[in-house]
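One chain comes next, on its own, written out as structure tokens in the form predicted on its own.
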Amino acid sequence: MEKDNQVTTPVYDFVRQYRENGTARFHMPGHKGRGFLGFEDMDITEIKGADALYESDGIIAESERNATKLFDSGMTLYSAEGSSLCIKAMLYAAFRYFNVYLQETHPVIFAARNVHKSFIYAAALTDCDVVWFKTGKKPLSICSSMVTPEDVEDLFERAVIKPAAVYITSPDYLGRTADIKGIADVCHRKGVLLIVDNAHGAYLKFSENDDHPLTLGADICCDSAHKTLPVLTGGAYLHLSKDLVSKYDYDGLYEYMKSVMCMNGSTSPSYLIMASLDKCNEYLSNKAREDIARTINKVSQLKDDLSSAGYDIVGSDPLKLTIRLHDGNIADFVRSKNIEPEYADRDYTVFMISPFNTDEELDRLHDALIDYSKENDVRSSEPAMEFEIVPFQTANIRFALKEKTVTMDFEKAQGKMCGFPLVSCPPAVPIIMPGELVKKEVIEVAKYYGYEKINVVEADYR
């Protein structure tokens, strides 16, 4: 990993040297290193020496080994197609463990409902059944579903089948974090894997407390590197824990995971994205901890100032600022100040912050929100909607996605089976899942978020 106390960056170095040596490019891509955007000369394909992401045994494999050491995992693999690809691979990894190690056959996942839609499609591809947690707490948004260790214990006691894994999202889109250690303890006591969608928390490994899911006991997790680290959009990590990897022949597991990712992803992954993941290793080794600690302190002060001004700040993610204000116009106001939030709906406005936001940008955000508070009532207000939807599922996800569907007005869809999941993007969290019946409560929640139509199975399965 290190040479002369410096982390190696083999992918980035190869691409940079290839750009500089003036080779005539009689290979893909068609722009031949020249084009309209200005970075085409760093965009290459699987030429000699460049390795190949899904059959890696050269510079990409070396770079992934560097990332494995940095994250202290059993195995860390790159994705050039975000956590969406990793999520599919995570389910395959869980089912391999379930089938081979536990010698079980029927794949079932226990999951919180605030999953990303890519989980829904992964469930369809693997033809697994999903049992959804019903939490003890009232959900305050479709984006949150705070499953507790007690919720996990309760579902294990009530369920008639053993799952291949428990699946949660933490941090969630609003910055709420789950008790991963407590949930992991329950899962491992039951002999079940814990999978965590940590798309929004790649940086947590390098924070002072190291609250990364792997550290807290997760067996498999994914990080969207591009969300919180200096990586190009699409760059992500798939992590398998040391304990899980120890149960397998390493080379065989590595080949299997690569094959699974190839099966679900493009065979032409972006070298620009892979080079940015590779170069990020150097940053994570040298500067990340210092930068992240400094930025967390700034964000903590920002949250304190806003709380003093009357704002209701929710979530415990140190680098995410989430304001709860029902029917607030904060997003439009900050946009008028040339500030763009990550996400805004009727109840929440989310700002994602990283060490690469400048002090001037943080000051502008602070001043804009303080100015808004002086002219508006920013006291906490509970969302005007009950978000806990108790589903009535008549078919599994794969069945519903294969059926002939039609899009219709919600009022006409009551009692029909959901076809494709109804999501907003961001955050791509489904209100209703394929195979579930459209109930009155679903229609009310959908209208709350501004939806008028839904895709449903044409045939009547009531």
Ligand SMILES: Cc1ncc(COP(=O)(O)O)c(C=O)c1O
The other form holds:
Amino acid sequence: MEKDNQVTTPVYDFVRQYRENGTARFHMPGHKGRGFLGFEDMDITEIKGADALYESDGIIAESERNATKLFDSGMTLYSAEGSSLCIKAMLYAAFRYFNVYLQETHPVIFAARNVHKSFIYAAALTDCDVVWFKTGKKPLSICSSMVTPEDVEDLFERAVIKPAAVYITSPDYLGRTADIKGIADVCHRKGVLLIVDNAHGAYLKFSENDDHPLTLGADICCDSAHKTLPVLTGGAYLHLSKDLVSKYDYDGLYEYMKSVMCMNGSTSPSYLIMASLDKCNEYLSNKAREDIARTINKVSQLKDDLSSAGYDIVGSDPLKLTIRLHDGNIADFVRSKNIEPEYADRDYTVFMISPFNTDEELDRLHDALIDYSKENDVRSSEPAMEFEIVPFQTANIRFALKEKTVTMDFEKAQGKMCGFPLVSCPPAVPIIMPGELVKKEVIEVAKYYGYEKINVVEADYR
Ligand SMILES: Cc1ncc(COP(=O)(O)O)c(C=O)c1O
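Coords for the form predicted in complex with the named molecule, given the form predicted on its own:
So here's everything in the complex, that chain up top.
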């Protein structure tokens, strides 16, 4: 990986060289390197020497090996289609391990309720059953569902079936983090894999504490590189731990993982995104640690200042600023100062910060929030709603998604079976899953979040 103490950047170098060669492009894409956006000349396809993401044995494989070393994983694969693609491949990886080595047949996952909707599609594609951890009385948000090692232990005690894996999301959209080490210990004692959706935490590997899920004991995890690292939208990593790769003892594992990525993704992955992932390796190998440490300090200072001004700051993700304030509409206030947050609902406003935010931008955010606190009471922060959705599952996810469905007002859907999850991004966390019956409390939660429509199965299975 090292060349003069520098990580190689073979994909980026290839694409840049090709741009400079002035080669007549009688291949895809149709813009031929000249287009309306200005960067088309680096947008290439699988020409000679460019390797191919799903059959990689050239520059892409070299770049992925670099990432494998940087993340200290057993195997790191690139996705040009976000964690959404990785999540599908993660379930295949878990079930493959489960089928081959434990000789069980029926795929089951124990999952925390705040899954991203791509998990729902992954469950449908793999036709697995999902047993949900209890949401607990106090998540106070659809985005959070922090299961503890005790919750995991408890479900193992109560469940009649052994899952292939436990699946959690950490950090979640609000920056809450789970006790991954504790949960991994329980899973491994039970002989079950731990899968972590670390879409929001790629940078954690390069923070001082190294709180990356792989370091804490996860077996499989995905990181949306694009969410927290300087990578183009769509760039993500799928990691298998060293321990899992050695236990897999399977010569064709790399090819298998490539196949399951290919099965669910496009065979024309973007070279712009892959070059961006590749170039990021160089950054991760030199400046990232220092930059991230410095930015964490600045964010910590910002959080202290805001707490002193009365704000309720939640979550422990060091590069996320999450403010809890019921119906405060902080988002519109900061927008009036030319600041755009990542996410806002009736209770939480989330700002994602990286070393690529300038000091001026951080100051602007600081000043805007301090101004807001002078004009508004920021101390009464409790969400107006505390809820627990106890799912009433009548069919598995794949079954419900194959049925004929219709979209209707939530109010009229009581007693119907949920079809497709109609939740937009962010946060793309469904409040009800395909196959579950719409109960009164689900309708109340939907109303609270302003969801008006639900897709339901037309046939009446009650
Ligand atoms: C928790 C979580 N998981 C997965 C995803 C999907 O990630 P991507 O956008 O990289 O496909 C998201 C997207 O926001 C997310 O918030």
